[in-house]
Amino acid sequence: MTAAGDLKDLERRDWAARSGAWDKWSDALAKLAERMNAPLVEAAALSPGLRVLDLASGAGEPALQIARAVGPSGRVVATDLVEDMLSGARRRAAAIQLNQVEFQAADMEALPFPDAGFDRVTCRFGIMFAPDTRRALSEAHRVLKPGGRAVYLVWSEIQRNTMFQVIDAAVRKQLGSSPLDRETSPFRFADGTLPGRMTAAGFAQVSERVIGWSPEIESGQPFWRPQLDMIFGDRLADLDAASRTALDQRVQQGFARYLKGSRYFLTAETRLIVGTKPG
């Protein structure tokens, strides 16, 4: 098992290497992101004037959508472990003059905010990458006001997420290994253990809901390329043109079994976990 400090350094380097890809694809994936954000935003029970801390905001999801929900009288602090990951979020917020959101590099295991300063804490696909989950959840609990709510969205099993399953298999064949082998994998809490960890951190009324859907995608385009770049891009940077072409072909062949007529029929599944700080 890798030491927590070494894992943190590894995560910081990897996300810094991938930050450009997240900025590159953020606009093209905005509509898809809004649909994926919807259950989290609904569970957060947002209203105008609330102060929200969004963890692992990346290129702006779901921080920008939350900022629109809390309105000009509210405030959203969008954070990420890596400063460069927030470049796309800053650019996108400025483009739509979304002034109620601010950006700050922050480690979710050691948040630079005072106690009880936020009405909500949200995190979409980020808690899995914190080496010390206990500290991260305790910090979220600390900065919440009594009665405040924390909402986390994580991936369910990779077998239930076709996009990741196919791409991961192709990367393994091409490179011999995958970054999904790490302890801080996107599927770390697919086993349903996060609610218990939240309860141990002091949250009450903790609940978990599985959300599944069936994406249908028109053929004729490399629809997998954003995820390939955003999740595996740091491992692909040194591939020559022939190797990258071979990898794309492997991915396309992997998706062939899901093609019916002119559409790909995929599966996707997440887990939504909500907890409240006792008041």
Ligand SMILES: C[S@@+](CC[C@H](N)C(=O)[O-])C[C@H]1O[C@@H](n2cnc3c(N)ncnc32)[C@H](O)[C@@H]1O
Given for the second form:
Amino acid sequence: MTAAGDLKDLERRDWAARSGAWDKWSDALAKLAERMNAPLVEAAALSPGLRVLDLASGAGEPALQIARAVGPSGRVVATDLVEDMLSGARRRAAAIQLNQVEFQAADMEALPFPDAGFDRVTCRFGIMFAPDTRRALSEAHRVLKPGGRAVYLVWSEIQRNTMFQVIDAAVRKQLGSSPLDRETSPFRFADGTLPGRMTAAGFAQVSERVIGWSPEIESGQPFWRPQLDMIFGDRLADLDAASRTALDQRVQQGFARYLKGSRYFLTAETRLIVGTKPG
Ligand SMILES: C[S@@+](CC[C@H](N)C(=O)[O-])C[C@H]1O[C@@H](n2cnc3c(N)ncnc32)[C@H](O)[C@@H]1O
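The form predicted together with the named molecule is what I want next, because the block you gave corresponds to the form predicted alone; please supply it.
Once more the chain from above appears, this time first in line as the rest of the complex follows.
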């Protein structure tokens, strides 16, 4: 087991190295992101004027969508452990003159905010990367107002998420290891333990919902490129051109079994966990 402090350093280093790819692909993925955000945004029960803290905001999902939902009278504080990860979010907010969102580097395990200042805390695909989950959840609880709500979206098992599964298998073959092996892996809470941890941190009415869908993707384009760059790109930077081509071929071969006619039929699954700070 890696010590929590060392894990944090590894996360900080890796996300900083990936930040350019997240900014680069964020606009192209915006429509897909909106669909994935929808259940989270709905569970957050947003209304104009609310103050929302979004954790691990990366290139702005779901912070920017939430900012639109709370309107000019609301406020969204979009945070991330890695300042560079917020570059894309800042750029995208400025492009649409979304003024009710602000950006701040912040570790979700030690939030630089006073107690009870937010109506909602949201976090899409972030909680798994904080080594000390207990601290992260108790910090979210602390900064929420009584009656406020926290909403987390996490990945289900890798076997239910074809995109990750195929790319991970190809990277593993090529490099002999994968960043997904770490304790702080994207699939850490696929085991359904996050609701119990939220209850232990003081949240009430905690619920978890599994959300599955079946992406269908037209063939003829390297549709996996964004995920390959955004999750594994830092590990691939040193590959020579021949190894990179070999990796692309492995990925393409991995997806071949999901191709029927002119379309790839994939599966994807997430878990949405919601809890309330007792009033
Ligand atoms: C998979 S990305 C998710 C970004 C965005 N929420 C999305 O769904 O597109 C994970 C993010 O978690 C951030 N992160 C990792 N550890 C963190 C921590 N302890 N506190 C805050 N953010 C963290 C990373 O820097 C990265 O931006």
